[in-house]
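For reference, the chain that follows is the form predicted on its own, supplied as structure tokens.
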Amino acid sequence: MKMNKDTLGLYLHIPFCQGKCRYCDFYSVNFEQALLEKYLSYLKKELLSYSILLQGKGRKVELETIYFGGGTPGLLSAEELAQVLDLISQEFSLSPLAEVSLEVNPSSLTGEKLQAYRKSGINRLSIGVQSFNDRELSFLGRRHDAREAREKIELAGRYFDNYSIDLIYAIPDQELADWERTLQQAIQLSPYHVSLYSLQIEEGTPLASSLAAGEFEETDNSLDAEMYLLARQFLRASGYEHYEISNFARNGYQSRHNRLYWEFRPYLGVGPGSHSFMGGERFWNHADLSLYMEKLNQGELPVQERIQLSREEQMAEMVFMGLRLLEGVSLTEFYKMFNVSLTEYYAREIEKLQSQGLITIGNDRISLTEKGLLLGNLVFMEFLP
């Protein structure tokens, strides 16, 4: 395995939920305190293994971001979180300005927990709100209602000066006016960052079964696009910078961890089902808690598969991941990395996309146009090798 000596982002998957949301296809199991405690001992084993692998000549690798995702990482006690963070700080070099994020659900937040999370070293929250409409929350299988979401966001603001909220749109039977009301409530609460997600009905989820049974119809694509444009208009008018297709932030509050993915920079994922990217190699763990622990017991890393990207694949990924950012891809950075001109290498694709009004080139960057934001997937497909 090639190991990149650059700074890394670290993602930790906490695969436990008290109840699975109907739309979620991330790997998770039912929460049991004893199983969680057992899992944390294995998560620490995996961290220790990578600490040894990544150290070069006695030098610890530097982490610039840490992200606890799930599942429901908010099920960890502050003491459990602190133990994991203490191990990380012992085994890795932690940047003094590191962004340390924790995904939380409104239903599990208390003032006591928030205070303890802050004390443990967490400095950014990602709050899974999804909607301020009770019917929509019930449809999605969320455990909180709109009133609780508002109360917990206000509570989070007493302890954290950096937090994001997630919102889902294109929910079946959701009308444009419903979405507008959710946006208005979000803006009134003034979070530092907002992530938007069009509801995707993934195979194998309870929602997919309900759709197959004819219990609801998917949202029309034109309404989906209208909702996206409305959100963009509302958030930008309220002082949020639209910096990535689905993400908006107040000045200085962009998600630094997620930017690692879009900027084609290295990151390590630990825990079952987590993904990593280092040294031009993508690899991921078994999405099976028992197998994950069994592999670590045998002294092996719990990696399911590795793919070494070809030079052509790396070039394509740098382009289509970078195009998710509104600033686009730097032509200079692309040349530095691959010693080839992006505009010459992809001349045919660029000419086609420019003629369709989907991309623009200027100020040493290639980026999506307003039209391209709505048709990003069509743009990205053009660069696939």
Contents of the next structure:
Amino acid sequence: MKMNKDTLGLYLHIPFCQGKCRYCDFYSVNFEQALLEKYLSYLKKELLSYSILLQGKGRKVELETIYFGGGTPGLLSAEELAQVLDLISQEFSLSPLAEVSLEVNPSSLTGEKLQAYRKSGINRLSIGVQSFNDRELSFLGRRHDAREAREKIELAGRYFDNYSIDLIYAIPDQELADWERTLQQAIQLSPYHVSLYSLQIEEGTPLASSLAAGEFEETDNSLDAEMYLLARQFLRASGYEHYEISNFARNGYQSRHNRLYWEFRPYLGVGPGSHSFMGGERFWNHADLSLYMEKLNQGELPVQERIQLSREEQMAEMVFMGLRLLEGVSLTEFYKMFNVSLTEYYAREIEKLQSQGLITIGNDRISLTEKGLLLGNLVFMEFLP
Amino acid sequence: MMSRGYFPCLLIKKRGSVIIFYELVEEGGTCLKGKTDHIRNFCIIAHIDHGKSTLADRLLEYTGVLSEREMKDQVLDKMDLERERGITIKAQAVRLEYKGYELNLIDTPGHVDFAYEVSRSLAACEGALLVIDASQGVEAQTLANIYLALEHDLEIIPVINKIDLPSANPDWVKEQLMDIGIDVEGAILASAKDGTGIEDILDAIIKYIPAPENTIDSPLRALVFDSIYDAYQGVIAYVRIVDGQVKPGEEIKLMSNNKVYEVDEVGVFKPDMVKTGILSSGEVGYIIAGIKDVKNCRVGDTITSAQNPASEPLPGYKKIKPMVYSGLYPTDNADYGLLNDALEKLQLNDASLTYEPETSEALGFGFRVGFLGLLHMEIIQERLEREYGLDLVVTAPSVEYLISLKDGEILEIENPADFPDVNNIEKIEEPYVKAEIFLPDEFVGQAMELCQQNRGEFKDMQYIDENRVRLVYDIPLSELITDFFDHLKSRTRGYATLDYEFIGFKESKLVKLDILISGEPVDALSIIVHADTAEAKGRSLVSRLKKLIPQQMFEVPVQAAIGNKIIARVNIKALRKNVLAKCYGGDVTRKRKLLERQKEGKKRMKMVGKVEIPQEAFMAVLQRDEDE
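Target state, the form predicted together with the partner chain; input state, the form predicted on its own:
Shown next: the complete complex, the earlier chain at its head.
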């Protein structure tokens, strides 16, 4: 592995849930306290291995963001979180300005817990609300209702001055008016950040089986587009900046961790099924808890596969990930990175996409048009080698 | 029992080279060459799935041609495709040695598309094993082949297979066989799966099938029952020596084209090729003679001696013509050369495959390819895609039409795009087939309805046993090459079987149906249909295209037209949204793979004007809706 002097983002996967949501395809197992404790000891082992591996000449690796994702990281007690964070601050260099996010579900939040989280060093919450409509929540298999969601968001606001809520749209049988009500309630609560995800039916999930069994129909892409445009209009009118295809933020509250992904910058993922990117290499861990622990027991990293990106692949990824940001990709940054002009290298693709009205170039940046935001995949695929 | 075996012999060729070959010699050293009483030539007649290949394997195994360990499943079907689909495409031959006898098994293709090849294989034998599934009974195709076998005066040994199955009913099968005039006295009950009856079968072959006639002193006549192309040795002709003998160094002549070649090698199949130095009357084996092209050594031709030629060829040779045509186009125009090479290579092994270059406004450069039938077409298409890695657009299959123009000229049209101006047409004739359908009588109504819907003319109906019926219809071939058979199957819960043969051309009221996409006619989607059903076909075709053509960035109208008259129209709504929403926790690789898959899907589409059309759309005319 190459040494990396850049700052890193750190992702920690907490693969436990008290029940699986019907749409989710992230790796998780049923929550058991004993297993969680055992897992945390291995997670620390993995963290220690990387701290040794990555630090050079007595210099610790600097972390810019930390993100606890899952699974359900909210299942960790504040004490357990604090232990992990303590280890991280011993082994890595953690800037006092670092963003430290924790994914939580409304149903697991209490005032006490929130206070303790804040004290342990968490400074940003990402709350999995998904909807303010009870029918939709139960369709998705969430374990809270709209009332609880509202209460817990208000509660979170008392302890945190930075939090985000996730919402899902294009849910089967959801009408534009339903979506509008959910958006209105979200805006009333004035979160700092909102992520909007169009429901994707992933292979192997309970929803995929229901779909195959004909229990519902997928939302037509033209309604999906209406919902997206409605949300964009609502949120922008309420003072949110639309800064990434699926993300909106009040001034100064963009997700710094997620920006690392879009900006083609390095990050380390620990825990089963987590993904890392550094030195032009993408690698990921086994998405299997026992295999993960077994590898660490044998003194190995629990890495399942490594892919060294070719130069062409790196260029493609920088462009298609960067185009997800509304500000787009900086032509100068691209040139600095690859020593070739983006507009010359992709001249043919750019010409085609411009003529289709999907992208625009200006102010040293290439970015998506509004039409391009809706049809991003048609743009992204053009840059693939 | 006599003891016989193969012993090495030497042959010195004219040019001075020495060949070592193996000769069958009786104990005491008498060479058996030229004798025929120890030879039996036989084939196996069976319906698909009745266990022909498994039985052949068992016979090979029992006679020690191959050990169990060496046996891949079903050795005789050499192509992956044959193994996968459980069908035989090319004839194969193998020599079995059993109790001092030489038993030549010729495995024949089992599909109506290859009826001519089957007839030539049967002509190479004196007897046939008739394999019937003990629970399925006699099927149409089996019956057709039984008649063919009887025409060739073959001794038939009925083998009632799969008696290990709980549903087996051998007595019922025997009754069926008696009904069609087969002697069931010597019928053998067998299970190729567990080996029951294999020894009985081998003994019966020796006992009942006559030895070939010994005519070693007559001029050479060898029947070509198949030929394959080998990159190193050229054409390998699979032959039955009917009269005389042939050795390396001799000159031979193909009687259909009078081409002369010098024999390099002769031998037998065990099942790999083994040189023998001579083949003589009654034997089955191969001849290699520096023939460069299977077209010069077609199935059914007679090989004779150039020096001492026979006066008459063996009966039955005909050059077979394709029945079904379709356009094959590379999805990527740059692959045209590859497609050309691939067709050339396939034709080396398949003289019945014809092709010529063709240009489509919509699809660019491609080929109009002629096939023996739909299965043949599917096989060729699959081999091109699998063995040569080509991505193809295949247009709907078409037949050959005879169009008489008002000025007296007669056109042979295989491509709907070449259809002349309606005003110049005097009459149009299309090929008809005689279709024989065998089915339980409870489904007769549904089957007759289907035939009528497809312009079938009722010819005959008879009971072949208590509850099984044979229906005969004359039907336009163009109706059969859509999914007629699938519908027949579904309407008869899979019980019906279908067999057909070409009977000639008949005049029909036909029109050309055009499809317009975004206002532009797409030549590759044009079809020829009967005037009475044109409107309904047009409506169902545009609605099917609507399902098959993905949404584009703009609205796409799809229309069906006859001449200038639009008869149906649908609109494909514009694609409004297509973008990955989720972050996948930094899993960029997954995102990239999703995009790659989408891009791959796009690549497989054909750009027609500004519209991307998937390959399946060009075959859309093949399917029909049940509710039509």
